[in-house]
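Take a look at this single chain in structure tokens; it is the form predicted alone.
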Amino acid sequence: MSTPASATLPHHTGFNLKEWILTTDHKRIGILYLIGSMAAFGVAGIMALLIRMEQAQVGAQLITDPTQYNRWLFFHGAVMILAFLIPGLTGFAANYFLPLMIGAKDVAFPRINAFSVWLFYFAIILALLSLVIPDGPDIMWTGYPPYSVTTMANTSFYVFTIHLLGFSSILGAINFLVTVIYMRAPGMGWNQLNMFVWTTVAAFVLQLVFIPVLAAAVTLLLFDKYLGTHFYDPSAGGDVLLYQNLFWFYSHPAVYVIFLPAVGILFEIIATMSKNRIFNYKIAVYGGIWGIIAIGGIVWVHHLYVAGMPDWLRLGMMVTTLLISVPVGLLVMSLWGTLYKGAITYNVAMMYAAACLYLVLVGGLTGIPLALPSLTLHLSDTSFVHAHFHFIMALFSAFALFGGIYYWFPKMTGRLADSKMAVVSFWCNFIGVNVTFWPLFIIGLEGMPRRYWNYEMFPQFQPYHEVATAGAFLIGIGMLLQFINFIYAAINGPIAEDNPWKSKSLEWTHCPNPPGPGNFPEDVVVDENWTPYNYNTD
């Protein structure tokens, strides 16, 4: 039991630039991360569409100059991960609703909160910039060394827009792991948050060992383009595969940091959707969460198999590599026995959180070979692992974002974003992802090398070219109808009611659409038996 909302707290009324500009709020503060992360998603969207033109048929399409190709690269990997899926995930979804979930008035440290978006936003811009400038980065998201030491490209905006991102990020960790941990509703114990919850927290954890890691290899980068060391040049002493130790030692800890959120917001959708408990709660949290924790910091050597190291490391990670698909099955078992029997109401939000169990499922088992250094000697650098990549954690991570957006849009705004032109743009998400990537699959089993910008050596590939790039044209339809359908509803949409998927979580039964200040019109308090998913009491 708890105690519920009895009044409606006064709302925010009208629009002043000033007070979003100095806002503490943390649901404008997520909504500030929101259009952020949507419009580095724009822009990103585009960069990709220009890679895959220029794929589209063999020989230069749109360039000449391979530079540019590579800055597309450049861009489009380290914006889609670094400003629209983790800002997105953990800027947007756990500002606005981890304190509501929780019972919380607000977060721990506000002030610090709107420092963090704004640091964000600095690194938007500064990433931008990269567009206009004359020597903008054409070093891929990963900035390997040592090219990225001697390019004439400007390296410094990849770095400083690094560290500005990872600040932001530490800032936001230390701040919703304190809300947590001290700012939940009285009686509310450890094993009645939402999984939303979990993961975030989780997230942040990752985050916070991490992001130094990354914050230092790509700094050392820095001193030495600009400042003449020498800490990965191997004629000078230095050691080139030290860098790519040090940035895949949070960079796939960093999948884990999209991923968890990610599987968080399916575990609210799926669960309200079919009005079902969490099946096997604990063993989910325990297990599969902190699983994830334990042991995602020892597999990052698989994105390193072709470099040089011994066997028995190899051999090593890639046990560690197939062991940690047993704490993500855990999480994938109980999504799917959430639905066992569950009322399903098949909404927007739900398409989507049915679709990311597809892509899971695919993602998961194309990451099979690649644990294995037998069969990743043959498939690295390929577009099979572009592919894989794209299912397990850009698709699936983006489709679950995508589908909390709809699931708390009447949250948000008051109003329903369900429309046919939404179920349009998700058909045309669906159907375009699967054009886009399955030919990847193909013919990188067959040797297409990846970041290719001509492919004259393998004209054979260029079908399967094309056919990607109509899968990415049909994406870009579907995610215009799909900000169209969102800026329409928030205008135009019809008026919810305040619980219409009737959750019982406490954003949902205790706050009114959208949340006043303050969050709640009553303290909350919940009793040992309270639960985010108590649907089987009725």
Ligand code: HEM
Given for the second form:
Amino acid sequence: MSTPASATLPHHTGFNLKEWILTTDHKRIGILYLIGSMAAFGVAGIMALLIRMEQAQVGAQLITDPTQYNRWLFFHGAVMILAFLIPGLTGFAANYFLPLMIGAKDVAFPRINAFSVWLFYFAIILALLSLVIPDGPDIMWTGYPPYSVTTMANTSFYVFTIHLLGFSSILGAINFLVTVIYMRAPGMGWNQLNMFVWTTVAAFVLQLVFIPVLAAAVTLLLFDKYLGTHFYDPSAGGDVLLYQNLFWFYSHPAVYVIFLPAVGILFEIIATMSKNRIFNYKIAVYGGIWGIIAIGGIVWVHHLYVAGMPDWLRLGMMVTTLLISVPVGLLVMSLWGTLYKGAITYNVAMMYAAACLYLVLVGGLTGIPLALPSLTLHLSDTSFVHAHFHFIMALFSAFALFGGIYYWFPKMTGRLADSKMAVVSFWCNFIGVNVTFWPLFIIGLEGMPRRYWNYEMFPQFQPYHEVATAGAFLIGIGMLLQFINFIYAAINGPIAEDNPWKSKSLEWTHCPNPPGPGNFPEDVVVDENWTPYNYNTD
Amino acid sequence: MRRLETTLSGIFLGTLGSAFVAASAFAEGTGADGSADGFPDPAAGWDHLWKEVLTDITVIGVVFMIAALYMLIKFRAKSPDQVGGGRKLTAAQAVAWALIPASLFMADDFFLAANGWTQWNVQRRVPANAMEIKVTGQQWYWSFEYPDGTETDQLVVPIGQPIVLRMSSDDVIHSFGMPAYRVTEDVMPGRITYIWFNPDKPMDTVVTCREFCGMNHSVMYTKVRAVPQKDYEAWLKKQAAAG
Ligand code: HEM
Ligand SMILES: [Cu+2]
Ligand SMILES: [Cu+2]
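Rather than the form predicted alone that you just supplied, could I have the structure of the form predicted together with protoporphyrin IX containing FE?
Full complex below, order starting with the chain above.
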């Protein structure tokens, strides 16, 4: 296992825009996804600040027309999920690192990969356009009919955005599943894969199975609105709940598409930074990851607990939802166990990982009351729900993704990010999310509804909203510093060693920073004793 | 051999313990009952269940957080070349480390499910003497129809009697949320949904819309007043005369 000299590979020379746009190199495609998803995060983050400013006090603060607020909220939710986290975790992180981790020279279908990223950019452009067209969508990211059909707003923009992203994701899923099945380095067995590879494989399986259902749901919406069909119209024999069932049949698994790769990144950071093997690897993979996949498809009714579903079905899905705690618990045991007797070194990536251990507890445990229909009967669509899903999905995964960016920054750029600035922005973000979202748990319990720009019936909540808004601005400052740091360091940061964290994973041991075309100077072969985590041989 | 024995007995005890916790939860669940006037109060039941769940998740959260903090501090590397000392688990240890936590999690799940189930039955079983009021949601207001046919835009109910709301919508989906009584249920075109509650003391609160329903979703609210029977009758008479 030699550390390759960076000079032995043909390097990309200089910056050439055409080369980037027409690239079929999975690493450049990964970077394109990263840029797109971070741009999406930036714009959707500005929307979050506008939303929070509007909510800071009772009555109108910024808007003259509530529809304006509803469009911001639609954009924030839809873009954060569909254009930031899913493409950030799969399009960027899996694209760049999955082939490196399995010792492959590229993905199975590089041109299809390029096509996927183009579709993603078209989708982002469409999503951005929906902000500026005069009748932009105001239907929330869930787009429930009949409202989404009867509104004057242009629902089709959202539907086509979903089509493009869905198509892009399905192509990506096929591409990466084939890559993992057929292109692993000679000698690499299934039980030697990185945790990140396993979690993204699981996420791609979910995308492949469930996206078509979402596509069908929104296509019928389009038909109902523009072609006069009545799939969701009860006055003509349709069913309003059909949409919600189809939508959540996809969108619940979609939270695992976000959650699992984030867990995978955490495993990579924690194992590397504590120089330790994954605790109970096989159980984490086959019980934890695949356990989630096994049950994850039969819990969607927990999003419809107060939607008039039959009582027996609500109780049945209460049990399946609670049982998700078993595979998630196994993953948690493994994460915690990987710290045990570790030799932990701290840097910003590890700080983000440690923060994630806290975020996953807060977010996961507040899901337990929401798993009970009896408690959701009061909590449904309050800001308690809003705080819960931000902790478990939005913040946990965003923190894991940012931790991953710091972790892989030297790999992608050959340079190091400024650690002082990174630590400052970390603390802004970490304190900020607590200040923003804890108050929302409290007023949610008192009945503060979600998706409200005005809460004149509950003036007593105003101080909580003021605090939450201040917290959001702290996050805003943290993120701004972070992006400045990333951009500056990518161009001017100090040069990093080849394997600065002394990782044993192939992306660090077998290729230069950044890897050139073809990834590895020599073909990678591993033996049966190799694992990405064999720091000690006991 | 020793190791295998300890492992297996651990699994056995874990499973037994979880079965016991679950069984006692069911036993306790079936015994739970409510208020003095003969029917259980769903709002009090909600508060009780919430306290139980909150305790449960707080304990789990604190235990795991302390464990994480302890390890994050304790296992810092002493030198840059140090490697971790985590051992490879034997097959028996690996299985035990899966089955014991899994059975504990499951025991807790079943415990909560049993209590949730009991409370759910209270929430969904409408007492026979409940007074029925029809609710209609519209963009963007609520209307109420009383047993005598009177229609109003506020919900006024007599205390000391369970109230059941039969709800529907004239346009899009809304959701009828009354935090003071711990109930919410969606209100849809083409379907009738219900909730019931038990106003037991005079109180002025609000109902808000909890499902996004368009431009004025945030201001789709009205007053809910629980008043003594006599005041209720007088109020209803006045409304009927006005309407
Ligand atoms: C990091 C700072 C963030 C802040 C301050 C923030 C703030 C907010 C606010 C104020 C709302 C509206 C709540 C309401 O009135 O109901 C909201 C909704 C939402 N946010 Fe965030 N958010 C952040 C990050 C994220 C991220 C990273 C995601 C990624 C998935 C996300 C996903 C959502 C979703 C799905 C909604 C629901 C939209 C809807 O109701 O349709 N947010 N957020
Ligand atoms: Cu879900
Ligand atoms: Cu509404």
